[in-house]
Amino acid sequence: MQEFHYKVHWRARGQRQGFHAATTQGSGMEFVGHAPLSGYSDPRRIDIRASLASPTGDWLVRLHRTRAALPVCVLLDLSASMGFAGVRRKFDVVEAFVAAAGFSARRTGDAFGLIAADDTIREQVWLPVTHARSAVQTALTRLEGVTPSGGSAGLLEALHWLPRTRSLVFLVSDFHFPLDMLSSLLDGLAHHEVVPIVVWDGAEAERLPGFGLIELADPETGRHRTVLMRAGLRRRWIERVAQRRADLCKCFATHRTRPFFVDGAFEADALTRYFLGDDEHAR
């Protein structure tokens, strides 16, 4: 199973120990300052050099910063467009993503939930945020057998089912909707610190063919159309893809997170990258 390391850019504040940078004082190894003995009655962490040199002449303990872990979410897109199968199935993506997720949130010992929406709820899938270790397997047994359709609408619902607690979430979805939702959306999650995983296929762009008849289906209405492709259609789609990615960037950018776009199979090193601060696959 794939894995993938990832980093917050926020103290959690979490009780649970964890890996994370946390608000919480504690038997951590970051040093924040000292307190009067009294205050803090810990014997173990007086520091007798500082208590020397007080000016008042008190028993002073070193305090520091413990770590904690953080809920990690997967917000799913399971709309129509989702079930698209060009190269390869997106479905396939997206649960190669779901695993990884998954299993990185377990092994860095955070908590792991997944919420999935179409025009509503898929509660079916619903997977509150826990630590148990079955959690991949559960949230991989719901997606088990799940045909996507109808819109996207239920996404805004979702944020309703979201942790209160500052969240790592994970918005997976093809953007197939309009801007005006997606800005509603990130603004919903704008206490939460978000990634967009956009999952993309080469059929939808770059491996059309230079010339022939081909069917267009929107997967989201059931509208079927015969289109003759040839050179001029194919350069105006591909600039209309690019113009879509460029716009979807720019909502982002505005909203302060980048995307990370998935056009092939999903590889966990590249995410890791992301987190690094590589743009490779933000762009």
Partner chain sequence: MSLADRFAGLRDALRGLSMRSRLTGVAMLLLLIALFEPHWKTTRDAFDFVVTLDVTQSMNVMDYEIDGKETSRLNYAKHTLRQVLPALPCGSRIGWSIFTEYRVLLLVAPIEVCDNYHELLDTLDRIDGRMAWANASEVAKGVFWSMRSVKELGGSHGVLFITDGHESPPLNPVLRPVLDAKSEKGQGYTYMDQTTWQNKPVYDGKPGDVRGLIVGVGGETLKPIPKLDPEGHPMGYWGADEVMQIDVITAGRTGSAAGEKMVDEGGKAVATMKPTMTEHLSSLKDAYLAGFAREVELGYHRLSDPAGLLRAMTAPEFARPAPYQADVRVLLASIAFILLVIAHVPALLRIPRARSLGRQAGKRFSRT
The other form holds:
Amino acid sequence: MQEFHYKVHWRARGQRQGFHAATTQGSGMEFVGHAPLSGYSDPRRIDIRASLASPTGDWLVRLHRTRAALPVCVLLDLSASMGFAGVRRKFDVVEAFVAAAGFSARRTGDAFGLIAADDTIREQVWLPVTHARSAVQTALTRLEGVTPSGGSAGLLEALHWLPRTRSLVFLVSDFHFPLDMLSSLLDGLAHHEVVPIVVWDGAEAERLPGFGLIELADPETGRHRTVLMRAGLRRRWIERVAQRRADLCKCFATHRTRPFFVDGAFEADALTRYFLGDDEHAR
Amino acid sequence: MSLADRFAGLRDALRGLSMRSRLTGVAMLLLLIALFEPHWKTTRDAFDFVVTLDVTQSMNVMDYEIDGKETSRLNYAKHTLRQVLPALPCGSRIGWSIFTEYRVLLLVAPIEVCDNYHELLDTLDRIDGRMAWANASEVAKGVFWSMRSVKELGGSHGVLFITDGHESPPLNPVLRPVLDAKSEKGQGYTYMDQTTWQNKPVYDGKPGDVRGLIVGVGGETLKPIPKLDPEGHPMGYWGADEVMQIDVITAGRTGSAAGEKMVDEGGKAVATMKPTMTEHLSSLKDAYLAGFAREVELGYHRLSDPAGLLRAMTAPEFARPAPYQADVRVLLASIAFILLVIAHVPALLRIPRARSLGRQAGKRFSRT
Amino acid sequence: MAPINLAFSEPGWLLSAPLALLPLLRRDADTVNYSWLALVPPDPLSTALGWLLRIVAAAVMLAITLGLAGLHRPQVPVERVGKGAEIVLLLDRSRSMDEPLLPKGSQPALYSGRRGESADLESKGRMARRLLSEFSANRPDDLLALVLFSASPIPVMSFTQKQDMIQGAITAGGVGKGLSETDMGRGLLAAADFFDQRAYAGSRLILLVSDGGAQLEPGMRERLTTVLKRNRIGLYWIYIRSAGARGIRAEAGDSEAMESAPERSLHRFFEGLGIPYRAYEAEDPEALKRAISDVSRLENLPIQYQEMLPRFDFATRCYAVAAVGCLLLFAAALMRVRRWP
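Form predicted on its own done; form predicted together with its partner chain now:
Now the complete complex, all chains and molecules, led by this one.
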């Protein structure tokens, strides 16, 4: 099972001890300041040097911030397009990611939850945020036998299902919906740290057939299109996909987030590098 | 590239085809075969008849209606035949003949109906009472004559004799027509015994050697017979005193001594027919014709509508297997059509709603 | 040009025509899923091709339906010009025609038999019919009509070129014996009647074949004169001379009684009509043959007639269209990509 490392740039508000910097005071390495012993009666933390220097002559106690756990949530788009199978099935990639996310959250000591949506929230797939060690298995079991269908409108409701506390939200989708909708979705999720995981397949873009007649069907709308594939159209197609990628990046940037593109198999290390600030997957 | 490789390529290409494409391909092959206009040599039933129309004056009695207008028996019979003609299967042959006096006159020997439809209709339209060459109507003799004509033509045509059965002069019941297989082959009818059975209608063939139908036309009630001059102008109706009310034969010859009576083979006097005084009126002699038909082994059909006559004429007993080139194109094209319909109704093909791209399309979402 | 009439021989098949709309409904078959069609660049060529293929499929099915329904152009009359004439055959159906045509000089008494069947001699009627049927078979452009006459005229068929019908009518004349009386005047009237109210399309001819003459009443003569002249009808009389009878032309030494014989007086009447008239006396089979070949040689003016352009069957064309359509569809099928590379 793959594991990736993640971190956030804000302080977690969780009460539970964890890995992330938090606003909670307690046992920890991070020094905050001094307080009179009368208020914080923990004699183990008496800072003698500071007390001696104290003009008031009070005994001062060192205050530290503790490290807290953080809710990690996967918000999964289960619209029909996510059922696309090209070079590999998108859903396999999704499952691999959910497994990795859940596993990583457990290893980091964070709570893990799963929310899936197509036209509405898929309640039977919903896994409320939990610290249970079995969360990964539960999530994967619930994804078993699920067939992506319908559109992506349900994602907009998802914010009501997310934890109230600020969480790390992996928004897993192919983002095959209008930019307006993406914009409002990101607005809705502004309270959380959103990491867009863009699941695309090589067959959607680069690996197009060179020539032939194709009757395309859109699984979400049921629409058909006949395409006479040829060199010119193929080039325009690839350009259009690249343009879409650029548009998505721009839209994410305005919402102060960077997308993580999965064009083939999911690689946990690449995601770790993403959290380290490496931009290779955003382009 | 070797030939085998080429075929392997073709095979792969065909294997890659969807069911719809395969069906289209088969339909294409069927249609291409149809372009060569293949035919299947077979036979189908055809019906050959020499149609004899009674054109005696009793046939001018108005006891039918066509579209609400009164019309004569002859016209109604012609009207019916006009409808029957196009309904006969192609390959059937129809000839026209007319009956008056004691004989029939063949106008057109049987010819194929489909090719000569308009010509046959034209001749039928021309048949009317003016063609009659005498004012007499010895129906039984006419039927025999028509049977002989058919034999003389040498074909296997059926006889279709359309008449009202009105015998004029009337026929004494003792002179009922008989079939005489023993008599010598000869003239119109056989003179058997000069003194006794003269003029008794006799058929000189074997019973049943000519098939056919006697078709009765006319109403049930007695009606006056219009009298027409040779050019067809009406001259009122026939009066009771203008027609013979008893048969001439049993009444004795004019030249005979008064009281001389006809005797049968045993020498007994034959009962003279009692005059009914209705011989100037006419109705369909249904029972007489039916009985007569039974005796000469012809069918009897009472004319009521074209469909009925067509049914009677196309009875299996009159069928002749005529060579026929069945059009196989219809079969090929209809199969092609059905294949294309199936090809365009996915429910019939049992294909999945849509195929997915890619290699693993077949087994998506089944985790192992 | 006249509008092309089309007809169906089996219109019942047209009920299946709506099925031809099936390909226009976008039903799933041969499709591959693609996640988002908005990613596919708009391409008018592809769109047009998609519609074209669907329309072709619909057209194929429609064409098959039309073929099955037996689309055809019914036979249509067309004006043609040929060499020949409009000829009314006026045949004597009297019983005397059943007698054999004896070579000149034979005595009728030598012949004893009833209808020529015992002798190896052909009856007059039979010979006339045989020659006429050869005559018509050799002259396909002629329009022939046929009138029989005995006590009353019996018009059998009006002008036709259908050999079947002509031969059928001529054959029919040989079945059964002849009728007893003859009324040549009404026969001629009935024959001339065929030309009445008929547009003049070529030379008109009555070909009278009889073995006797007739005394015509003055009234009948007048009617005949009028109708023959008005319709510009030529008259050919093939007189089949009975054994022992005198010819129609006067010979030296004929008595007055012979001069007033019916055939003589009829001949004179015809001559006096002022219409093209020819008389042939056929005394033996050879002469009869000569007379008929004469007619066929002389009457070869242009004639305008209506020919029935035979029915044209479009079914094969329909199937051809369908086959070509199927070929296109199949070619498209071979081009179809059903798997991504």
